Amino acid sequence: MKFSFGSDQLALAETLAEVLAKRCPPELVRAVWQSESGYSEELWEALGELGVLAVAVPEAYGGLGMNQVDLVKLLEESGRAAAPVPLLEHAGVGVPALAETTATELAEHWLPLAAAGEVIVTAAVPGSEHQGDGNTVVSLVSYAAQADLAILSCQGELFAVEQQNYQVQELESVDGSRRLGWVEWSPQDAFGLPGASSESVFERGVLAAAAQSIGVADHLLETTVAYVKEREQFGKPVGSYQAVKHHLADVAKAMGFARPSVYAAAWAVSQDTEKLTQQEQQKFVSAAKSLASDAADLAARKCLQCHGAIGYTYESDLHLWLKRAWSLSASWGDAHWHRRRLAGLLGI
């Protein structure tokens, strides 16, 4: 195992945070919330030219052809700033399945306008759906609304599915940024995936919420540093006092407990089985995400209390961030979750 990144995957992260800080302001995330498109189109255009959404698409398909260990700081980036688009479904998901099925006229179509931008693939949580009426069925689904395409699953078979050939019922998120909305689709109306894994879609899924979800943590944790250095209270920075100190050491050590893991999941799920059993890789998943979501979960917390009630008024940049954790956090299997799944593995 590699416990480094390259000089390339280094520069295109920085680069791509440098995109971000200027194009990506907490006022772009808030108005993203009263929006009707339900995401920024200005900048996904930005993240198509920079490359980001070509990532995962081969290269014969108009893509860079690199893998979940090029793309995993890139998902952190776009946490830690809150990006109001579907990057996680789009480029940690779907994508990557579109590139994994053998339907080759599929993949020749979707895959290029992909990489592009100029279409925006989501994904559902494998396993989740429900039966409809007739022979439909009902899945839950991020950005449905504002997809071109859907990667859902069916008895344990993955289909793509048309915007047109699917109905919405859109859901109030407790992050306006990350629109919900219950998908109705029938099979018969859906184009399947041969040799697309289900498995290897949801391992994907919970990577990317994982990746963000750290970078998320780091943010509150950042900016609340800052905060409790200029804040005064009987006359000195509230920052000085022993219990601030604590509460904000500890968020930094699951932090460091969280990145590494994750880190390490990314280039698990890059191996094949040949080198790494689907189980194995399942442990290295399990273990980013729980510990992931822990961090966010205790990054949100802590750092709210170090911000005071004030933190969760709207008016607050905090609360933005604070509602994409507890999302982050519960999406693709929380913590809990993760840790049942895990002890099974070891047989524990």
The other form holds:
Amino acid sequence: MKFSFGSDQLALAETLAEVLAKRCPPELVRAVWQSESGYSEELWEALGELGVLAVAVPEAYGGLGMNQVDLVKLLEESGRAAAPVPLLEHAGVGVPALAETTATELAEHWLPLAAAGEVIVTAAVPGSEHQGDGNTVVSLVSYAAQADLAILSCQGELFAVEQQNYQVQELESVDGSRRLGWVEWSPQDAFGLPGASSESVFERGVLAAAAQSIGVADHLLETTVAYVKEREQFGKPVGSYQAVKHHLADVAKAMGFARPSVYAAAWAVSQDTEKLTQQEQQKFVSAAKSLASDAADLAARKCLQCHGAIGYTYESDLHLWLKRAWSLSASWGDAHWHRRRLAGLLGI
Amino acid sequence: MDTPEGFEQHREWEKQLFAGGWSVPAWPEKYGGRDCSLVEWLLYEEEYWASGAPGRVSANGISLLAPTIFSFATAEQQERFLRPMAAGEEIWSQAWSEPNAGSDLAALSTKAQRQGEWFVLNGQKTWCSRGAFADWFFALVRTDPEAERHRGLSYLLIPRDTQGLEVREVARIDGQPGFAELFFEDALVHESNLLGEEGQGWAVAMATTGSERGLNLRAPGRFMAGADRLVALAASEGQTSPPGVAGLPVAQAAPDSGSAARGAASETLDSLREDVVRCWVESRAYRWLCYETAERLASGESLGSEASFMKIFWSELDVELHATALRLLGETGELAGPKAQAGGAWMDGYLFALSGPIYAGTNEIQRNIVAERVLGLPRR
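Let's see the other form, the form predicted in complex with the partner chain, since the form predicted alone is already up.
Okay, now the whole complex, with that chain kicking things off.
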């Protein structure tokens, strides 16, 4: 077992970081918050060109045929930039589900398009759906109005639903780049996804949210450290005061411990269940998400505090990341939910 | 470990470990080790603690002093000290703190004046863990009385039977003589016991604190085993009497993934059960961080100030772990001694764990170090 990334993996993450630093400034995130489209088409195109959207697509379908270990640092980078695109849903969850299904016609049609970024595939938390009117099912889906295909579940079965076959009732999230909606659909108008499991969809979604969370928290810490070095009160930088130092040391510690666990979880979910049972994989994933969510929540709270009043304004960019942190830590099961699941897995 | 009889039993255990080649597996073979890699050593530690084997009375020597000996000692000193240390024949105790130099170690004032090939020591050391029964002390002393703070310090290895050295036991919070105070009155220590160069004691000592705060002293295996015992305690069937000595109520079925999105399900979680899980998760988090770090060290990188946040993490985890166990035990949690649950191990462990955030540089100092050296915040 290796405990570090390969040079290819690091190089792709670095390239993505550079592209995001250049093409995804806070102004872009703000603009997308106000936009009709709900995501940055330009950035999406750039990610497609870079190959980021093709990572989990099998080579046979024009992808890179890589796995969650290859993906985890890319998701982390997208979190760091608060990138206003459906990367988690598409690359982290939707594409791997399509890659897994034995419904090859569906995969043949959608995966090459998904790899190039010509379509958006989204996914919902399996089991979160409820019964709608008549034969319909209602699912809470992010980027539903933007997506071309949604991977949804009904009674434990997975389905792929094309946009023309679902109705979206848009909702408003505190995080303006997270476009949520109630989606009403019917399994009769959907493709089955034999071979893809709702359990795997869930684990991958949790992992992707954890990976983005640590990127978000990292950015929060970095910008706050820069701020407290500059900002002076009582004739000294506020970062020289022990109370401020200890807040940020706690964030650094939480981050330092969450990150390796997130990477370990990425390794775990890319293992064959014959090598690492599903239950064992779930332990890794829940440990990672609980640590990452807690770290992101702590970062959000402490970094706002260390910014003082300026951080509480809409004008400051800080809130873009605070809200990203909140929405990620609440989605795909929050820290409490994952500790609860772990309690069951540990037999207590 | 901290009674005369217990200490001797532990010494015997160290000798047995050494005879089997399991005392210091990461050391070179010629000193009784197995030349194993850092990752292998982490695995060894996991197995060691999972087996329920006893704490290591030689820990301060093999984990804190030995790395310094490997880096700074002369060949003769390495020959002289390493094997007896690994074999449990010579147990070492750290003599750094003084009544007026705790977290502010550079304020230390014990003097060691040169007289020919000897150093003449005067002053007082305190909080020497296991000092009551140790054979040797590794000390930081001031060899240049004119120099201040970090300058003019030297690192000395001091035999217990040194003339002019008086060792007084100090009882710890648990009542056992776990500490010693050392009083030096014109005590003579030979220059062959100087570790590193004269006047370079601070630099030499800092190499040891890296080990103390980071991987070497507290490998994750110890906390993983502790967390596993905590999980077992929580899972144990409720015992009928006395009330409170009970595992948690039988687990409910794991929630379905859908409730993850509903949120409310999370709120019904018993906080005690969640605290048990938190300890388990953190023990694993420390594990993955250590493996990642070990791999980095193996590729030639050095462990820097990150060691400080490791120390904060494991010491606070250890406290939480034992405090949670005592909460699980309910009103019998206060029991101590052989009639208590697990022979009093949870209370003993709790009392020991409470020292963690204090020793090796308090966690407040560690947080300063993380802020200043990892995050780069201004010192003043």
